[in-house]
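Here's a solo chain for you in structure tokens, the form predicted alone.
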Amino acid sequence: MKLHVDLKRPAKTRSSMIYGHFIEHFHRQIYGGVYDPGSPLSDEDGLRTDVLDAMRKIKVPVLRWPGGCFVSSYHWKDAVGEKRTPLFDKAWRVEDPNTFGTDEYIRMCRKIGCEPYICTNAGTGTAEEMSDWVEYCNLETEGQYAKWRIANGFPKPHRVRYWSIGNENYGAWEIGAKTAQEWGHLVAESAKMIKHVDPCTELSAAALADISWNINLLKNSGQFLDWISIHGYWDSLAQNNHFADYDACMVYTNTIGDSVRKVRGLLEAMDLGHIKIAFDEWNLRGWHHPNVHTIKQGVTKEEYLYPRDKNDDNTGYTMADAVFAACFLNMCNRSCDIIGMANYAPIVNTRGCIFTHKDGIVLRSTYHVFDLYVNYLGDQVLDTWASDVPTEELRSVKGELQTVELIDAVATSFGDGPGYAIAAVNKDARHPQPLTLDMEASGKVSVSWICGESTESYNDIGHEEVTIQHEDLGLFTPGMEILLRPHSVNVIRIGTKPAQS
């Protein structure tokens, strides 16, 4: 393939948030993951240390947080103050201990370094719940729920400025589901109210690529909200944990980016510009959990309960993961006018790019596909455009045989120094691709990718297939042809200095 890079036209800036990730009260995530006060390797706020540093070297820039469908249920009074109430969650049928709550989460995201991004209840809740919420976190001193947050320990606000307005509130299997008209009101309602609390705030609210859905809520909403938030999981596993095989996860990547297009064009459509996307729930692989958000639930824990332990198979995410997801990546680059915050769910554990044992940590193949984007690439995207694009046939999870094009790529400069840096990727399974690279550009010339052996190449305890590997290339000349391994993840430096990762 040639890429073509027009360095004359301006770049477009994208933000850092499209990196951004999400954690929420399922299985192992908080309890057991980020979260272990009895552990050794834990804080004295018992954190996991190595988790939090692992989260620091991929500069996690905004961090979702408690849910997810376990916010439709959730009261967070019951979470902050020297008396927590255990709670009964109705979305997942477990005992939540509410030991960690909002104070806990905001302690985390400060020494991560990280912007929270609260996700309220729109289910079991209301408009006046959400805004006491945002009275706890920002207010200075005013009303009983600032004075609260202060008797706890925490004299200045929290600011929290991005909030969302539910979570799948549009999903049957959501507890408090509503229907379209329904949604747009609780949403305008709720967007006052907390606006009236703090105008400074960032809200988002829950939709999908549906015409009658969104045009109800922003019919009713738009001039309150800041963002539109869409979710998208590719491999459904909820009730059945088959994974999808490379192949057919290579032919997920042709409708990566068809959400998005149907949401632009409905914001465009409706003069509303100043809505950006936050597709802040996003992984390759739903979770699995069945025998839950079914009509006929499972009666024993060996029905719904112990089954989640099957996202623990560190075996399970391979090169497709990664892949997948550095395509997605690659498209939110490419739409970072419109996408300003992405959240790849979890972060831990479930199917998350880092695993927590009692001894230490796992990073999965997606977490060094994060490494090479924030650590790597540049934030300033280029116009491209590809020619000679190399395809094949492939087999989707229905057997249908699709056209998939084989490399997908994106180029960058850098706003805060020299060079370029183009993401590239090489799903061809079995086959190196040439790529390539028509830019008037001069330098050294360096390749940092992910491959592993194979396609089914995976990290696990004491088991290390997937890491970054480093070459350098010589100086560059324009037209210069790069060979990217099959089944890659590829960064390519020009002209840059050293990558910080």
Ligand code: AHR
Contents of the next structure:
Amino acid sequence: MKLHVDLKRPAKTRSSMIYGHFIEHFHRQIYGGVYDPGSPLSDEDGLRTDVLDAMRKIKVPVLRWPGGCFVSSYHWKDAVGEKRTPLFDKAWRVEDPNTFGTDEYIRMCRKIGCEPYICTNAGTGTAEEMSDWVEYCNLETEGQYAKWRIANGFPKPHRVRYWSIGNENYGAWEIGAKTAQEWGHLVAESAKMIKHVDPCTELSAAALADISWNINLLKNSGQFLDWISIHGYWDSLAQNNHFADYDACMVYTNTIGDSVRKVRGLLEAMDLGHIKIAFDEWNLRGWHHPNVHTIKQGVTKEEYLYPRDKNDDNTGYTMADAVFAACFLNMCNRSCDIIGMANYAPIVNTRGCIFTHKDGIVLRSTYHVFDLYVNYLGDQVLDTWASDVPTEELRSVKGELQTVELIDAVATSFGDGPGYAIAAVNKDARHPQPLTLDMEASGKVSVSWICGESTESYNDIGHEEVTIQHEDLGLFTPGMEILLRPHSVNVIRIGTKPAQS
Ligand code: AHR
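Having seen the form predicted alone, could you now give me the structure of the form predicted in complex with this ligand?
Every chain and every other molecule in the complex is listed next, the one we just looked at coming first.
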């Protein structure tokens, strides 16, 4: 494949928030994940220092919390202050002690150095409860909730800028699901009250690539919204934990940009160009939680609760996950004019890129994709087009043959210095693929990549097959050809300073 990079055309600046993350009160993401007061690896606030270090290394820019389905029957007031009221979490059907609440979350974000992004309860919650939460977090001293925050030991406002109204309230599975008509009105009223509390907040609302849902939402509340929230999971594993194989995952890459294209078209048609997309839950792998939304099937904990531990099997998170994640991040870079935020779902445990166990952490294959993109790639997305793109007919998870382009590449430069960096993914399971760089550039060339020994390579406790490798390739010449290893994610750097990782 030849990548043609047109340095004469304007570049687009991508927000660092496309490398964002999500953490939910589900299984071991919070309790036993990042928050583990009993662990010798935790700090004075009960936060796992090894997890915080790993989050800081990939410069987590924004962290969405507390859900996800969890939030749609969550009441934030039960989880602040001295007295915490344990919650029976009706979404995931477990008790939540509420010992990790807003103040613990904000403290964690400050330690990571990331923006908090709070998703509110638009299921059983009200516009008033949502805006009370904004009072608690963002007002200086006015009103009872700011005074409550101060009494809880936080004299200064938390200054939470990003707020989402609801989570997937369009879905029958969601507690407090709404019709399109109900949703548009509720979002408008909630957004009005939130903006009255703090007009500096940026608001998103739960949406999907569905015209009738979004037209009602945007007609009623488009004036109040800064973001529209969409989600994507491709390998649906909620009920059956049977992972799609490598080739089927490569077929999934054909549809990575579909929902963005549809939402972009709708926003343009409705002349709502000020609204950005927050792709605030995405992962190749859907989470495994059988029988939770269809209670009649799962009457025992053996049927709906204990199987969740299967999410913790590290052997499943292979180069398929890493290659898919890189293709998704390439899409976000190419569409950075409309995608202002994306949140990997989740960051810790379940299908996340960081796995915790009692003696430490495992950095799954996808973690290294974030390391490569955050620490090696530029923030200026260059205008490119490709020729001679190799393809292969691969079988989808349903057994249908589909044509898949085998190389996915994005070229960038650096807003704060010289040089270029190209993210190039070789999806080919079996063969190296040549990439020719048609661009005017000079300087030293280096490539950093992950590929593992095979498509099935993974990392686990005491087992590390996927780590970032580096190679210097001498001086760049226009038209230089670089051989991309099979099933690999590569960042090629030209004439720039050494990577920061
Ligand atoms: O499977 C996890 C769930 O996926 C999240 O809680 C929800 O937002 C999405 O449907």
